[in-house]
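Below you'll find only one chain, the form predicted alone, shown as C-alpha cells.
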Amino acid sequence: MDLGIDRIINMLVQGVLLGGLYVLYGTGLSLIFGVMRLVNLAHGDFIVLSAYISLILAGFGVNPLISIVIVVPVMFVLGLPLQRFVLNRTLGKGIMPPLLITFGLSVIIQNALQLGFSADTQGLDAGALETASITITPSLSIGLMPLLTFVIAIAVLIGLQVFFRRTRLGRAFRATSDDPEAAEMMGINSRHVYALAMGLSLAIVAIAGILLGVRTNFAPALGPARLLLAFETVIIGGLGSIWGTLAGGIILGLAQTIGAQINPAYFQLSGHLVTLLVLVFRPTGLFAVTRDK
C-alpha cells in the first residue's frame, strides 16, 4: 500500500475528527459512571431517541442543528424522573438491578421507536453544511460537519470541566462521587445530585444523537451499536475520566480510519482490537479515575 504524505495526513485528520463524535457518545456514559458508578445499557438507545425527536421537529421545518436547543432540554428533563423514580431505587443493591433496568429500557425504546417510525432508516437534513468542506491541499480536505462535531465535543468537555471545578453544584457532584455518605452529612442530597447527573448525561446524549443523524442514517435498532462505541471510547480512556474520554474517542477514531485504509472490512475490527489491547495491558483504561478507600 503506497500512501503519500498528504494522504497519510488526511487519514489521520479524518480519524481525529471521527473521534469527536465518539467523544460525545462516551462522555455521558463516563459522567454517569463517574458520579454514581452506574452503567446505562440504554445509553445508545437514548442517542437514537434524540435523533428521532429531532426528526419530528424537522417535520415542522426546524433545522436539525437548531433543534439542539429544544432536544437538549427535553432529554435533560427526561433524565430527572428516570433517575429519581426508577434508577435511584436500584442503587446500593448490587450491580445487576441497574443493568437489568437499563437493559429493559433499551428494549422498550427500540420497540417504541419501531412502532412509531418503522424499522426503515432515517436521516436528518442539515442542508449544504453536510457536504461543505475546507480544502487544504489537493489531497487534504476537512469536512465542516466533522470539524463542527469535534469543536462541539471539545466545548462540551471544557464546559463540564468548568462546571465541576468552578460551580457549587459541580463541587456537589464531585463530593457525591467521592463519598456519598460524607456528602449527605454535609447537607448534599445525593439522590437529587444523581438525578441532575442523569439529566446532564442525557443532555449530552441529545447533542450526540442529532449529530449522528446529520452525519449518517439511523434506525430504531441502532442503539446497541452506539452503546458499543461509547463503551470502547470510555474503556480506552478510562471510565469516569472526562479528558480520558477525549483520548479514547480520538484513539478509536484513528484506529478505525487506519484500519479502513488497509481494508474497508477492517473499519470496525480495528477499533475492537485496540480496545482489546487496552483491556489486556491496562484494564482500567489510559486515564482512569481511581479513588482511595
Second form
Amino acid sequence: MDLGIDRIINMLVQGVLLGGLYVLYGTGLSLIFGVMRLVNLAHGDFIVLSAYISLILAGFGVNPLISIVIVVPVMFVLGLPLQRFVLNRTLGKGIMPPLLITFGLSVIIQNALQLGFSADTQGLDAGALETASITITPSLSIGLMPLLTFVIAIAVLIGLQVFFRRTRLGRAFRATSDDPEAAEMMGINSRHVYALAMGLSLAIVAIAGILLGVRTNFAPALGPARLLLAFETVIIGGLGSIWGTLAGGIILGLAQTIGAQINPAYFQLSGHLVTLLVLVFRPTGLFAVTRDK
Amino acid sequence: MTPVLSVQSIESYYGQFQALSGISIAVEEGQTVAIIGANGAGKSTLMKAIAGVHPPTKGAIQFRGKPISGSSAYALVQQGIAMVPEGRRIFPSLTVEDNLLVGAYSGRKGQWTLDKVYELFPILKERRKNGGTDLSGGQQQMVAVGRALMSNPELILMDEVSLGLAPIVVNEIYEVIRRIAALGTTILLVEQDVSRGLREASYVYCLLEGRISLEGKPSDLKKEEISRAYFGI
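Provide the structure of the form predicted together with the partner chain, given the form predicted alone shown above.
To see the whole picture, the full complex is given below, headed by that same chain.
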C-alpha cells in the first residue's frame, strides 16, 4: 500500500469533510436530548424522510440544494405538532414511553416510505455541483459538495451557539433544560419550548437528509443506520456540547476514512471501534458538559 | 377593596396524603404577609398551590378578583405573580446575568430592569459573568430575588428565603425585601424563622398540619399563643 504524504493529506481532508455530514446528523439528536432528555429513535428516519421530500420536489424540477429552503420549514412545522400532541405526552413518565413511541414512529416512517416509493434506492441529483471539485495540488482535490456540507455544518453550529447564548428564546431553552419546573415559575411554557426544540431539530435534520441524498443513494430502510451515526457522533463528542458534536463528527469521519484506507471493508467498523473506545475510556464523551448525575 | 390575593378554603393532596385542609388567606395591596409554621406544616405546598405548580384539588384562588386556581405557573407570571422558589432553583448552566434575564421572559413592563436589579444588588453586577451556581448561597438568593423582580410582578411569593443562610446574610436580604415592599410590591413570604416572620410582616398566618392554627397582626399576637399554634401543644 502506497502511503505518500499526498495520499495521507487527501485521506485526512476527506475524513474531516465527511465529518460535516455526521455533525448535521448528531446536532438534532443532541439538541433534543439536551433540552428534554428525550432520545428520538426515529431521528434517522426523519433524515431519510427529508431526502424523500426533496425527491418529490425534484419531480417538479426543484434542485435538491434549492429544496432546502422548502424542506427545512416543512420539517420544522412537522416537528411542532409531533412534539405537542405526541411526544409531550410521553415525557416525565420514565425513559420507556418516549423510546417506544419514537421506535414506533421509526417503523411507521419506514413502512410509509416503502409504500409510497418502493424499497428501491433513490438519489438526489444536484447537477454539475455534485462532481465539481477544487484542485489544491495535482494530487489533492476537494469535492465541492463535501466542502459545502462541512461549511453548512459549521454554519448551523454557529447559528445554534448564537441562538443559545444571545437570544431570549435560547436562554429559555437552556433554563428549561436545567430545571423545567423552575423555568415554568419564570414564565416559560416548557411544553412550547419542547415543541420549538423538536421543530428546530427536524429543521437541521432536513438539511442533513438532503445532503445525504445528494452524496449517496438512499432507501426507506436506511434510517436506523443514520441514527447510529448520529449517536456515535454525539457519544464521541459528548452530550450537550455544541463544539463537542463538531469534534465527534470529525473524529468519526476520520476514523472511517482511515479505516477504509487500510481495507475498504473497515469503513463502518473503524467508526464503531472508535466509538467503543470512547465509551470504554470516557463514557461521557470527549467534550461533555454534563450536569446530570 | 378586593385583596390582591385571596385563597378560599383550598385543599391539596400528595397522593393519599392531605397536605392542606381548608386554608383561606387574603393578602391586601402593598402588604407583606408571612406564613409561618414548622417543617411539614404545609407552607411550601400552599405556595406551590398559589403559584400554579401544584394546583389545589378543592377551593378557589383569586388574583385581583380573577380566579387563577386552574392556571399554569408560566401563565401566572404573565399575570404578575412571581416566585422566589424554595432552594432558590438557580439555573446552573446560565450566568448570573442570563438567570436574571430569564426572569424577564414574560416581557412584562415595569420599573424593574437589569440595571435596577444591579442597583439593588451591586455584588451581582460584579459577578454577572459567573455561573449562576458558582456564587455563595446568599448571592444565589439575591439572584433568585432579582430574577423574580425582572418579571415586574405585582405579587411576589417568597419561599424560605432565609433557609441555610448566615444571619448577617439574611439581614441583608430582608433589608432589600423591605425596600422592594416600600416600592409598592405586595409580598407573601414563607418563613420558618418565627421571630423573623413576625418582625417583617404586617399580617401573619401560622400553619399547623395543613390548617391555619392562628392568624393576626404580629402586634396583637401573644407569645404563648404563637408557640401553641406553631407546635400544636
